[in-house]
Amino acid sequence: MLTSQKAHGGRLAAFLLLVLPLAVYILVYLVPLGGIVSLSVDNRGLSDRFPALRAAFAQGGAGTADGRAAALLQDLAGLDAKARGETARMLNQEISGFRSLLLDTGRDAATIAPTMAALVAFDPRWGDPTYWEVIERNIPALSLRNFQKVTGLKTGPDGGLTIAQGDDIYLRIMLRTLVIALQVTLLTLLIGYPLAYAIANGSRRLGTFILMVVLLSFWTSILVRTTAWVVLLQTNGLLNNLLLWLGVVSEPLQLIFNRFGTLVAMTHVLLPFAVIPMMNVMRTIPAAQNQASRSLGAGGVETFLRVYFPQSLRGVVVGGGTVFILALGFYVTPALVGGPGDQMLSYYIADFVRKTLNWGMASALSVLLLGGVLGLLAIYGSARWVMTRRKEGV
């Protein structure tokens, strides 16, 4: 009995030791992910700087014009120059002109009488309800304003959600990102499948050569490979010069800074991620099955379509899924070889982080991209479940 308990304890300890690294990895991954989600709705950077106005709105005192004016002036007077500048910058992202209005009012807040009339006399823009609506939207500690910008959804006069023309720009960019990722995935599978087949079923010399070429590309920096395509595809690049010399074209073609250049460069960068999984699956398919099919009278094409290809689909799904997920987050390659209409969602995430320092919008766009990926995975999982149930029913 004691020996059995010791054996059970040993197996439990071994199990915990094996699971611990995975649990730590998941925790390390979820912590920054949770931080991104919280940043997308966290509005304390603005909310904490308007305590009096927030309390006035909560208690109903802001229902009067003088109440709003008094609370606003009290909050602005309590901010130092740096805090006023940061607050003005964040509110200016909502409506242009708010920065100068808030900075000017903040500097003279102590000398302005705490009434709406005095505030409007100081700057007539305070009489515009739009500025007060912007402040009201931005004083809660948690806010969905970033997601409203990302989706373009706004509350209409009747209380319903509407999307005005032009406000859905990030949804269209998200759709463009999905389309480009899908195009790259199809191209890598079309090019990579014959390469994987040659590696798995060709002669040892041919397979080794193709595999080394694929791995050489895999080991080269993404920036180096993308820059190489810039040299090849530019107006005076090697490809255009070759076409002109052969007389195929009379003037250089526009092969870069458009969708063509983006797809070519991204396909080259991601090709190894499609070839390697397909190659590994193809190597597990017994050659005797093809021989048996041919001996039963099937031709080469029929053998491939009915025997070989169905068994290789697992590698196609893994390789295609890997390429698609990686393509969704591409930034460097589209930025260097794509045009303005070919930039993907990651470009705008980086733009918000580096240029405007708008971490909330960057986080909201990241959540949008993550949500799109999870949605696609849910659709794929549902389709697999339905197909499995149908097979079991048959």
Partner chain sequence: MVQQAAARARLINPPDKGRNMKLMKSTTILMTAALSVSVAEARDFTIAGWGGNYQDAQRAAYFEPFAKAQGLTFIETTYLGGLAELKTMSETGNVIWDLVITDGATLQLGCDEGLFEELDWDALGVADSLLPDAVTPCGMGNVVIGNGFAYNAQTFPDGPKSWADFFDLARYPGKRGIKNDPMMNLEYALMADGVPPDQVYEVLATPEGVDRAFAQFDRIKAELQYWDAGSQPVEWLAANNVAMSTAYNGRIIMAAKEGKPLTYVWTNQISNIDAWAVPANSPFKEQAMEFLKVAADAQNQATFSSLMPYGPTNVETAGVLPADVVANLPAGENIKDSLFLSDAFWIDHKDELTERWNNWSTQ
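For clarity, a rigid core is taken as the largest C-alpha set superposing within 1.5 Å between two forms. Numbering follows the first chain given and starts at 1. It should be emphasised that the depicted structure is a prediction, and the values quoted were computed from it without experimental measurement. What changes on going to the form predicted in complex with the partner chain:
The two forms, fitted on the rigid core, differ between these two forms by 2 Å or more at the CA of W126. The two forms, fitted on the rigid core, differ between these two forms by 2 Å or more at the CA of G85.
If you fit the rigid core between these two forms, you'll see the Cα of E302 move by less than 2 angstroms.
Show the form predicted in complex with the partner chain, please, the one above being the form predicted alone.
Next comes a single chain, given without company.
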């Protein structure tokens, strides 16, 4: 009894030790992810700064106008300069000019009489209901305002959801991101497959040479590779000069700072991620199978299509999947070789984090990107499931 318990305990400890790294990994991975995702709806940065107003609005209706004015002044007087600055920045994301209004009022909060009339006398903008509507929207601790902005959806006067002209900017960019990632994936697979085939099946010297060439670009910094494309493809670049000299074109082509340049540079950067998994899978396909197929009377094309290609698909899926996921997160390359119509979602996420400190919007856009990936994975997963079931059924 005792010995078995002891052995059991030992096994449990070993199990725990083995699971520990996994638990740490999940914790280290999921906790920050959850933290970032929660920023998209977490509005405590604003709502915590208006306790009195929250109470005033909770009293049903919006309280009296004077009650609201008094609550606002009370809340503003309770903020130190730093908190006032942060609050003003966040409110300004909703309407231009709220920043200066809030800072000015906040500085003099103690001297303004707690009535709406006095507040409007201090700054007539307080008489404009739009400012109060913004405050009311931002009183709750949870807010969907970032998602509203991301999707462009607004509640219309009849209660239905509408998208105003141009407000769907981030949905358009999300769609563009998916399209570019798909295009790049297809291109890398089309170019990478023959390369991987040559490495796996060609002579050792040829294989090593191609592998070196692929890896060489892998070892070069992404910025250097991208800039090299600028030199090659620009209006007076090498390629255009060659085409002009050959008389193929009569004036330079626009090959960069547009979608073409973006696709070329991204395909180049991501090619090794497609070639290496495909090469690894192809190396495991026994050459004897091809010979067997040929000896049974199949031609070269049929052997490739029916024996070789289906077995290499595993590598295509892994390579293509890797390239697709990596391509979704690109922003340096499109920023350097694309036009404004080729920027991907990550560019705007970085912009919100870096330039405007709007973490809520950055987080909401990340959720959009993550949701897009998960949605595609779900479609892929269910398609595979249906396919395997069909196969098993036959």
